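Only one chain is given next, in structure tokens, and it is the form predicted on its own.
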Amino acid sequence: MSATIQAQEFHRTEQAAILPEQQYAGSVNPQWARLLKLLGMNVRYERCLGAELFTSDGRRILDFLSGYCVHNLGHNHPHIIEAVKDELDRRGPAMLQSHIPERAGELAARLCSLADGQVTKAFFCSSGSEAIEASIKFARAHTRRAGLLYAEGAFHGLTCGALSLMGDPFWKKGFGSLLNDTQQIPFNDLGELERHLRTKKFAALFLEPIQGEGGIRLPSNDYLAGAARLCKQFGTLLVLDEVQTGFFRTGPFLAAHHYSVAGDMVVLAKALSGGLVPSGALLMTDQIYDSVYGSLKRSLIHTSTFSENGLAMRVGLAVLDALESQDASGRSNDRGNYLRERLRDQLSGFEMIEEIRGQGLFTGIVFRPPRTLSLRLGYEAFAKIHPAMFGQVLVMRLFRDHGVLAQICGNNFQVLKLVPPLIITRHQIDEAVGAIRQVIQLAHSPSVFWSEALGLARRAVNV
């Protein structure tokens, strides 16, 4: 055996002896591995089915996070798996880049029809962030303006253009200059919006119809319709970011449908993937399309390597089939109303609970600082360590002690987000609500919850 082969065999043997989590920490993201270990969430999952996750040590976890609204149909839905297998067995054209992908046309037509507004064309890509980047380019091409408006509390993605449409400095720090000509405005304030639009400097207004990471913030009944009217009046495009709220997550296909509003562009992703094949889409009007792809020479002016690939298009169609066959809209409304009713019933009277809000299965528990002195001291100590500490301890307790996976909102640490798959049952909701009540009851104890949590905080250096 040559020295080279011996060295390769030794390396393989050495690598095999390293635990997967050590490999991840060594070669991918050590700080993420460290955080999961600190929170007791570094478990190994062996099977994920529907709304249930099964770990290698025999635990069953209820998923109330859904991969941040990726798993609207739950994990490993049989119809989606069958579509993937069938497409692979078919051995058809997947990534030719020089043909007409027929399923892309079918998926685009169905998405535009479900959006039920003025959009008629689709650009496919691999993620919501990528679709946001495309919408920035397309808005500027169509309007010949540079300015971009976005709302306080927004979350549109972590690429450079998307970051330019977010106000929270946490996400931007250390990454240098981003896009110029972007402006933050208050969410839900038509007067301030009109003041900016009157300048006619802005190509587009980017809005999540219901803010996700901003804290499950619902607009007033007239805000979105007013924003659409003002945009039309002053020649600014309305871009609706439905990455988290689309695909019946809040009841109708788009959250904007609650308010009878249609966007000039609609951004979709996450649930379009079925949880298996990354996919995103930007829906737009004919007029916007013509501004970008207006000639043969410009037919490839904006594209993406994995755009329209056969596997993603097949999965997208299977997702729509499954959502419609299982009455996703009805289930989202029914289960969402039930979840909020049960939460209000079980959490009323706790002084740190301010509000339960949401639409469909897009729900937030909003916390407030306690009034009781013994609780306030611990709460304020948490806030000094890190603003997210209180929420992360709630998340840790839910996961570790009760087997419920949830998360706080990324731009509002005072809101616990609950976004289970749309196939969740009432029994599973009852189980999760019972667990949440127990954790919140413990948080209102001046000793047990706070003392352990402060010990955790002391171990978290460089948070």
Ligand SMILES: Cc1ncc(COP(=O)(O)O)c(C=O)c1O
Second form
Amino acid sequence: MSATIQAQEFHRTEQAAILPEQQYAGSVNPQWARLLKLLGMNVRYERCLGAELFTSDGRRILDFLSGYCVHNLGHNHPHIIEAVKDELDRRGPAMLQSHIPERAGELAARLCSLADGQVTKAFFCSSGSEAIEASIKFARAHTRRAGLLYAEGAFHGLTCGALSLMGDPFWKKGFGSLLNDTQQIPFNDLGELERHLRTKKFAALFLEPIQGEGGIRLPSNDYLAGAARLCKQFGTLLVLDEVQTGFFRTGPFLAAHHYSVAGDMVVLAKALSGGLVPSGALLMTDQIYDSVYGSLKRSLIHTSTFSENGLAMRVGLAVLDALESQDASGRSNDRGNYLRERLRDQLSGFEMIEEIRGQGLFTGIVFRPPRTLSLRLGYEAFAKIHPAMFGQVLVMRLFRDHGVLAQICGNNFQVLKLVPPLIITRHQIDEAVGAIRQVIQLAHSPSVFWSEALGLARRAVNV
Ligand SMILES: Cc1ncc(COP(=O)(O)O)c(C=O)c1O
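Since the structure above is the form predicted on its own, I would like to see how the form predicted together with the ligand looks, so please show that one next.
Zooming out: every chain and molecule, the one shown earlier first.
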């Protein structure tokens, strides 16, 4: 055996002895590894089925996060696994970049039909951010304007274009100058919107019909229709970001359907993947398509290597089949109403609960500062250390003490987001609500909850 081969063998044996967690911390993202450890959430998952996650140390976790609305069908849905296996077994063309992918047309047509508005064409990509990037280019190409409007609290992704439309400065800090000509406006304020649209500088208005990371914020009944009307009047395109809210998450296929509003472009991702094969889609009108791809020379003017890849197209179709055959819309409405009813019933007496809100299985518990002096002192002290501290302790306790995985909203730490897979059962909802009640009860009994929070704060220095 040569010295080089011996050295390689030694390196391989050494690597095998390192735990995956250590290797991850060493070579991927040590700070994320630290944070998970701090929160007691650094467990190893062995199997994930439906709404349940099973860990190597024998715990069973109920998933009320769904990978931020990726797992609408639940984890490892058999129909999606079958589609992936079948697609691989047939050894068909993949990523040739020189042919017409068989299923892309069918998937595009079905998505546009479900979106049920003016959109007729799809651009496929691999993530929500990538679809947002495309929508920025297409809006500018179509309108020949540069301006981009977005709402306070918005989250459209973290690539440079999408980040330029971020409704919280935290995410932008330190990354230098982003896109010019962007303007933030308040969510739910038609007057402010009109004032900006009147300048006719804006190519597009980007809106999540129901804000996700902004705090499960529902628009007032007339906001989206009013925004669509004003956009039309002043020649600005309406881009609906349904990355979290699409695929029946809020009841209908799109959250915009609650308000009978159609976008000029619709952004989809997350659940389109079936939780297994990354995928995104930007739906648009024929007119927008023509402005971008209007000649043979421009047929590939905007594309991406993994766009329309066979596996993602196959999975996208399987996702639609499974969601439709399982009456995802009916389930989302039924279970969502049940969840909010149970939460209101169990939590309304607690002084830190401001509101339970949402649509379908897109629900937020909104917290407010306590009035009672003994609670308020602790609450305010922790808010000063870090505004997310209170919410993170709730999340940590839910996970550690009760086996429920949930998260607070990324741009609104006062809201605990509950977005389980759409296949969640009433029994599982009862279980999660019981756990949430116990943790919130603890948060209203000063000593235990707040001393834990203090410990976390101490350990979190420099996190
Ligand atoms: C509403 C919304 N839009 C866009 C994105 C970006 O999607 P991705 O993470 O796939 O790039 C996200 C991600 O969480 C999102 O919540």
